[in-house]
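One chain comes next, on its own, written out as structure tokens in the form predicted alone.
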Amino acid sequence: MKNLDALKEVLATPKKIVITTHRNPDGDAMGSSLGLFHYLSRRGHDATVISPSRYPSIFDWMPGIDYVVVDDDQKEKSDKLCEEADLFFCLDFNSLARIDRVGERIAESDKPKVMIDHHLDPDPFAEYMYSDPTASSTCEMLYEFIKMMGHKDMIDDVIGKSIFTGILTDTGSFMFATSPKLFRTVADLHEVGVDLTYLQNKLFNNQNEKQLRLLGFCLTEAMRMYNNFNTGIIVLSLHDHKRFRIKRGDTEGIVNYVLKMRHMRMAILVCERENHVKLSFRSKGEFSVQEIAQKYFKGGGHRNASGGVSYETLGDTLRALKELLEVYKEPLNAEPDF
């Protein structure tokens, strides 16, 4: 990590602490956050997590969510922290472009920033910067973060459940972006009493009979195959977010369901939103979607899990994703690697 002996003397004193990560939050964003939380709180540090847009329900049992600060809904309380912060960490995002309001208010601050990330290509915007696009999540690199602090032994059941949250989702059940060394950190996890049955039904088993019917909707009805090019797209228009009452959270997952089908090497899930249309890009082996994302949708992320925006309407949308496979259609239909 760069400049980590100098971070270690700044959090020798306590010091006024926001730690926020980027706007829509999956499980690694919160359970790096408020992993990130515990520890700091521990060491007598003023903490404060701010998401910079509400978090999905699935997340609300876990340790200290009651404290998070949404800015979308708490605008001022929100400003004040930033303005009187001493630190800011920023988790699970490599550019201050991808939170929005806060990012602003981030930058516009004089105090020193610390980001921890595993997404490529980060913007030079922290005096104390750890990026490593090899790791499988942000809450790895907290695991390792703690430890490089010297404080491996202050990782109980707490902090345990908040990191193992985030490599839980972020490999998908360990599917995707794992190593050796990760699971040596998992078997730490487990030893100081984080229990996986727990977490994946907590995560996984928990979802309500709404959910369930818009998955069933999704598959049967939403998803339009395009067997020339191994690809799957499931459409969710605004008519269908208002007949099912779509909340955030509510589609997590749903994009994967289509690699479940051994031929299928690339899924996208498309939602249109009132001023936009978001996408999320999944694939199977070698081929990647953050290419796509980055390239032709503002976006980004991994190398079989991206996401991205299109500001023109569905329609153009999908006649531009349709192109795309097109363009793509060799790797795609090249030899399976899985």
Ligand code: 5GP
Given for the second form:
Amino acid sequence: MKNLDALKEVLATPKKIVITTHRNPDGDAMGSSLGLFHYLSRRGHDATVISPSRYPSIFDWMPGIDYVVVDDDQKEKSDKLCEEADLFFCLDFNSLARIDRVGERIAESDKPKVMIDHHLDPDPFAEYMYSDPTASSTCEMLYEFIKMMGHKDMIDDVIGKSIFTGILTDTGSFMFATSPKLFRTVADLHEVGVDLTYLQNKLFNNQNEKQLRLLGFCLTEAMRMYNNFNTGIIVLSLHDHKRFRIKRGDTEGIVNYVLKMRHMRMAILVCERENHVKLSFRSKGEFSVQEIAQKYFKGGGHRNASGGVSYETLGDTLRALKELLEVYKEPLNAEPDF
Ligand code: 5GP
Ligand code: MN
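Switching from the form predicted alone: structure of the form predicted in complex with guanosine-5'-monophosphate (5GP)?
Below is the entire complex, every chain and molecule, led by the chain shown above.
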């Protein structure tokens, strides 16, 4: 990380710090934000986590979650915190445009910004930038960051649980983006008492009946197969959202099921919202959904997991996707590299 010594200097005296992460926060966003929150608080800083939108209830158990300020619900409080902050940490995203209102507040501020992030193509908006697209997760990078600050010994069960949460969710429980270094980090977390089975149960065996029945609906009725393109698209209309009373986080992980079919190279989840359509992309092997999300849907992410948005109607969005399948027909039909 560049400017590490200067940042150490900044953090040597108590500061008012805003930690923020991306809209619709996932395990890595929440884990890295809360892990950093505990670390900075213990060092005597006045730190607050601002999430642009509400977090899924699956994270309710996380230590420190009750202190998180949700910008959508608490705009005044969030504005005041941004106004008074001496320093901003931006975690698990790399462009202020991704965090809407909070991003505007941060862009307006002349106070320094720290970015810790593992997505491709970072915007260079931060004075202190720690970007590593080879990292499994922002949480893995947070572990490195605390180590670089010289405080590895401060990583205990509480900070460890936060860090392990993002590692587990972003790697799909060690299915992708792993490295020898990651397993060494995880060994260290195990050593300080982080219980993997506890976390697995909290994160992956913690659904309600409605969520499981929604998965059933997605696979039996809402999934459209495009076998000529080795692609499956799950479509959830506004009507489906009402019928299943779908809330934030309820569709998490569903898109991955499409890739369980041997021949599938790309999976897309298309969710119709009130004034836009949200898209989630997944792929296997070298085929990059990041390119598609970035080029056509104002989004991005990683090679095998990306997201984006469309402001067309649901019908037009689906037509555009079908045209894209034609564009990518050749790579979608290449000899499997997975
Ligand atoms: P998900 O499909 O689970 O929402 O997101 C998968 C990955 O794509 C995550 O790494 C996430 O950060 C990224 N992503 C999702 N939506 C967007 C978006 O609208 N813009 C950008 N730049 N990245 C996104
Ligand atoms: Mn992440």
